[in-house]
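A single chain, nothing else alongside it, follows as structure tokens in the form predicted alone.
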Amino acid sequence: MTLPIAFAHISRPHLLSLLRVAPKAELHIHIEGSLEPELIFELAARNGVKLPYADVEALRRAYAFTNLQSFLDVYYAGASVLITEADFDAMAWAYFQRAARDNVVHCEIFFDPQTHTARGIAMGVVIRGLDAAARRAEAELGLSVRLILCFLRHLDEDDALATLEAALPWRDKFVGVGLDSSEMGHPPEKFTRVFARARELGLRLVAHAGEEGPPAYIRSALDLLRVERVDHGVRCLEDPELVARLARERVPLTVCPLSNVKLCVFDDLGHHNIPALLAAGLCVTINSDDPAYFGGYVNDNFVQLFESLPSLTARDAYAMLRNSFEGSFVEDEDKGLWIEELDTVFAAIEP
């Protein structure tokens, strides 16, 4: 790839304020994933859902996880608040402001119905929910969003079958179909003729793959699921042929650090992979996955592993914000734009 900008003369300090105030896209955030504690009392008390927790801070004291199963169980313990149009309204309307303060200009939110519909919640609820708060943040703010709708890796497959038959109706409300949830166990072969279905349908196809699970579960979902982006994929270095074929194929990989610290991935964002994935020339985006829970949203992700690791440079963070852009499910004109956009923040940083 080639950088129209010089780099050498962006200070730190300046390099962590363009990453601020940088236009980016976000490819891997879990909408449910952005519910934050004060939401999901107040939508508890509005539904009359009682809590395991006494409060917003004992709740914030369960975020200490050792794995991602222990994350999931607080996870799907938070969705349970969910239960009208309007609440999963004013959880997608709460990220949206927040990604916009972040200079998020488009965002590719990830949602999980069967969480809600095993609760009884109707696909319709969800979607519509989602659809709206998403009309209003292009309308009011200015933000261009698509719903990618994930299928839960730890169900089977006819579920995941049942479910995507069952969203066909607001076929219209969202362009893609993801894989997520317990990675360990679950191979991405599990759901390949789910995928290939919604291949027929035209969607554009992601899944995660390599976070805890093995570099063959990303060359699976490659080869097998066909998708076109790798959502983690930090675990590709353990197979040097795999990281030549994703470099060569320039296949993104949607990298989340804060939630890989957290989840115990890296014991450190000093210690993140991601200046290798870097110099292995591979198409790294950072994300936020599931920022109530896991310490920061985009921004954060950013501005925290930059920290971190000062051998990544300016030159890494045009990559990566650029690579958002060209990695996302829009209109080539779109991405053009914002990639304009881009170059003239970077480029009115004076020597």
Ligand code: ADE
Second form
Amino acid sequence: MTLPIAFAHISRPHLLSLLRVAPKAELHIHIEGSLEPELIFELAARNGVKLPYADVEALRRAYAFTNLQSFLDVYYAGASVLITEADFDAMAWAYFQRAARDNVVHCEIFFDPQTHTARGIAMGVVIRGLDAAARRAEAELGLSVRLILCFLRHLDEDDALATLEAALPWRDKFVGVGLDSSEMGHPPEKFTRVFARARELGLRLVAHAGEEGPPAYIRSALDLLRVERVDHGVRCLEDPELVARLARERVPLTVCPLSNVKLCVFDDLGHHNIPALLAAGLCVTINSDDPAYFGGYVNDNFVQLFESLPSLTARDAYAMLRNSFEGSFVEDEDKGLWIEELDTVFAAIEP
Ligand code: ADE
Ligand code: ZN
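Would you mind giving the form predicted in complex with the named molecule, to go alongside the form predicted alone above?
All chains and molecules follow, beginning with the one already shown.
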């Protein structure tokens, strides 16, 4: 910490406004999960795609999820409207503009190529569209963007290996690989070879683990896939030895509070285990996951969490914002500059 911060003098209302204005990084956002219903219907009309929902309202009514799979079924239906490079560009550009309003200065966005290539969309269409929006966001919004290619874990490892090879002509456009989709019954060890190959290629490694799946999945993501961050990871608390290890190794957890409530991982935000994760010394970050489906972008996640959990302090807020930079895949110099900006915002509070 470069500047003294008077945490004790930050009032609750002030803290909520600090959360909104503070610079932050978002490390867990599925770009297909940022497709708002209005854009889904606009793209469906443009591309002549028939949706199993009559209109925007009917689609929104389907956003009553009971678990991860019930969400994924709707999410894949929504993604079916993406056909051209311009569609991927429009989707990502809408997210970047929205994220910039939340003072996101750096984001690492997940994309699911298999969702598109399985429908006959070329890999280059997906990556070029996303990359065009990312370059524009960097130029026009001053937003730093990295892409992370995710494998769908309900498919087999050969499909993931073929997907990675198919993406290699655009190797310079993505920094890492991840693992998402249906967790239960699809443990990380299913993907050991493709993660080893990604590692050989110099890619950074992350995986969803411990969202619905058991702590053993977090362990195998660390030991067999050798991931550097765990997406969600909230079920780690069931395994004290694992918690001690995550704390000791400072493995970032990209936690998504509104997602966890929408997918029934926790009953409500007031029962989220973030206070316990922080008390255990874990490197927790706050993220939106699939903001168009879960009722909020990153600032909504921060503000609603702090409104629901009075035990969370200004020090916790600062720690999670700082963790977002420390856990990101950028040069140390950039991390340092953003942390200085964060410190300046927090230090501006007069004792
Ligand atoms: N794909 C999009 N959102 C996801 C989530 N929360 N968990 C697993 N896969 C996903
Ligand atoms: Zn996710």
